[in-house]
Amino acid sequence: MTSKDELLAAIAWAASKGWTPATGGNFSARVPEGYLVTASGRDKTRIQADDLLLCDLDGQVLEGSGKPSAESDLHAALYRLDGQIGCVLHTHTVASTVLSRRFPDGIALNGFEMQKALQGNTTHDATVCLPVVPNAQDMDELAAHVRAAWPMPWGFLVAGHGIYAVGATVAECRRHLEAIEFLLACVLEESRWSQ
């Protein structure tokens, strides 16, 4: 399976979960020429190969029709920041949006077996933190927030916005995204108990 096929499968999977409402979210994978990224405004539930653009690491479109989303520049910044990143999957979910507003300094996780799905974690006993960075409409400013908080080996949340999962491969990134979303759903459910 090529990077393009894997990326399309990951996008369709995320969309089937309801994580891309109102054409939201953007998805990319590193390729030798730069990265493939979803074009702006495309319905992720009907994603096709021609909905992907080929961009260089400065975010300039090399191939494809349409324009990249504004957040494509953040994908480019992530690929420039860390040569180990091979994929970025960005979704908009209720749990990530709400909890990133409630815990702007990061979300501490402890005792969840699913923490072990995050690269480098081998026990549920460790406390790990899902970072939250401030939101900004200006992608240079948002990229500066991300650089200031780096490294974030599984990704991060943008306050009031959603999840940016990262991974060395599409498969690893997809695992990180699914694990983060599951863990956030658990935290959101637990927060209901404490009320």
The other form holds:
Protein chains: 4
Amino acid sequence: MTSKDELLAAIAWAASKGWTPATGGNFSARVPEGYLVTASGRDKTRIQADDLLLCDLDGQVLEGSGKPSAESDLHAALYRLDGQIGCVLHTHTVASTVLSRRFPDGIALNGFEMQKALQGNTTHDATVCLPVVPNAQDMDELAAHVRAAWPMPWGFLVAGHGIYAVGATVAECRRHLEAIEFLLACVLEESRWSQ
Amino acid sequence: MTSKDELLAAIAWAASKGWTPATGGNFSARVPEGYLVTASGRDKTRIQADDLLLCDLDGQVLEGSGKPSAESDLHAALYRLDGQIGCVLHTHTVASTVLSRRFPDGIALNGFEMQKALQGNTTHDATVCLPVVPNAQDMDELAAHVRAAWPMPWGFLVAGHGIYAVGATVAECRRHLEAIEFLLACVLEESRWSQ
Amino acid sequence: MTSKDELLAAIAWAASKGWTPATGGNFSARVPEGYLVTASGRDKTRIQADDLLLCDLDGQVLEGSGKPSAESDLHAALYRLDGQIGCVLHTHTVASTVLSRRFPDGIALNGFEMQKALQGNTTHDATVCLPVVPNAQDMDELAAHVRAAWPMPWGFLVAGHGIYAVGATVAECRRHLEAIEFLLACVLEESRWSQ
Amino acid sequence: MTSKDELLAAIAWAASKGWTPATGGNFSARVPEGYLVTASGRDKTRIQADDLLLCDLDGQVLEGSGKPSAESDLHAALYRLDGQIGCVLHTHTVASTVLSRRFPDGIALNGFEMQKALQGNTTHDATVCLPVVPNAQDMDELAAHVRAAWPMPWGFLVAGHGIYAVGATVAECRRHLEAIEFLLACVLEESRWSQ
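What about the form predicted together with another copy of the chain, after the form predicted alone?
Following is the full complex, with the preceding chain placed first.
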């Protein structure tokens, strides 16, 4: 599969999970010319090749019709920030929205086998942190929040907003996204016990 | 797609989400002659073109067989009330049922990125309200509750009953419905922490 | 559709909802000779015509291979008890299991629009009760519990076990089942607030 | 169906339930030469015959390309430990992850009809225990935990990790897995009331 096909499959998968409500979420993969990214406002449950735009690393559209997502500039900033990033998947989910509001300084995890799905972790017996950055409508401001907190090798949450997963490949990024969502579901369940 | 096809696709989508249990919910779109609306008691998971009736703006059936939904008169009242409304989607969901009972004066939202999916909102950093009107079996009484609370540009909840989403187009109305349901899911999670 | 086809469709639907875990649940419809009922231990997600047995009203198998479900005798008892019953759908769900354990004397409902989906109810503004009977492995004992609590026009919960929905037709029984499950989901959410 | 086909169907089913997030989980069935087991890191939602490896009972690969799952050695240990075991299904689920952390000494169950789906149980009116063993990254250590707690005729939970269901056949193992997951969902709901 080409990067484009892999990206389209990842978008269709995320949409099928219910992680792109109300045309939300945006998705990209690095290519030689820059990156491919979803156009604004498309229904991700019916994604097609012409819903993707080709942009350079400054976020300028090189090919494709439609406006890039408002958050395309954050994708561009991530690809400029870290040459290891090959894919960025951004979803809107209930667990990430509410937990990032409750824990604006990040979510500490310890003792979950699923931590091993996050790149660089080989045991459950360690503490890792899912970072949270403040939300902003201005993409330069949001990118500044992200740069200030870098490195975040699996991605991060934006408070009250959702998950940005990153990975070297589309496959790794999908694994990170799914692992983060699973871990958040566990934290959400456990948070109910600690009332 | 015609309005009719778009409406049928929206009904099938809402049904696939589980938002029309026990033949519940009703759905309409404005057309030149009045509006198209679901006939009473049909299983929305198997909706077909002949499950739609054509009514005038007084709610009288012009075409189609079957009784219009009991709540068809509320759809008619909405189309008469506001010429901007092109579509009304009404679902029965657990979150809207219980939250509208708990918060009969409306549900205030602040800081959710998803607020931007509600027409007229461009930032998470504002307070918006999902309005709740009291339930009534008499459609004139229910319509009076709605008129008293107008304008409600994304729609409203009926206490113990469900969501009425409105929009200028079927697509906008779907986006409003999905955004409201997502925001309610967030509020429901957060309500468990505040016990 | 024949009763048999309608029953098979209802079983496939209930299974698709996840209401028949671990080959659980059993399902029947009245026919002139007695009733059709699922054979024991079949995977309801892959139900076929030969998974149904024809029994007389004493629960004796007239046609079909396989053992009737252990609870077939309760179905027989229901058909003998009330000539209005044309269908019995029994599911195992989490909400019915835990709420019937918590509220062994029945679950009172008031103010839910969904109450109108239960036969004989025309308003949300009334109190109705979802009855709960004690569980028993002996079908005569379980049938005695049911007879003692009769009439229960939509069906009942068995404590720690699941839902028995009844209806004059397969369609009405499905509507009752889905409405009961929806109402239980609402009660479950609200029960978390009342801690 | 051959054991291989039955195993593949069981994996596809578990994946469709969302029980194998982030390429997690592993699955095996005993065959005359040893056992068939999933190769490491495969996406279980797209499982195919060549994702299975044939291993001997010491866990050595006899046929197939790819690395066996890290936990393949635990499967081997289970088949050596108990000649009755014909299938091992291991999933990662939220309920099993958080409940095994909360109840590291095991989860007692009483009064659930679903207990009857666990081999050897014929009534709800008894107490059974879902055992929990501590997690370990070293498979010899994890196998030692399992041996120390044997017999566990339906399987066990690994703390913060997931479910290992066992059964004489693939069908019995699936029934055990689904029953355990259902019972955990009930316990999770009830745990919220006991805060």
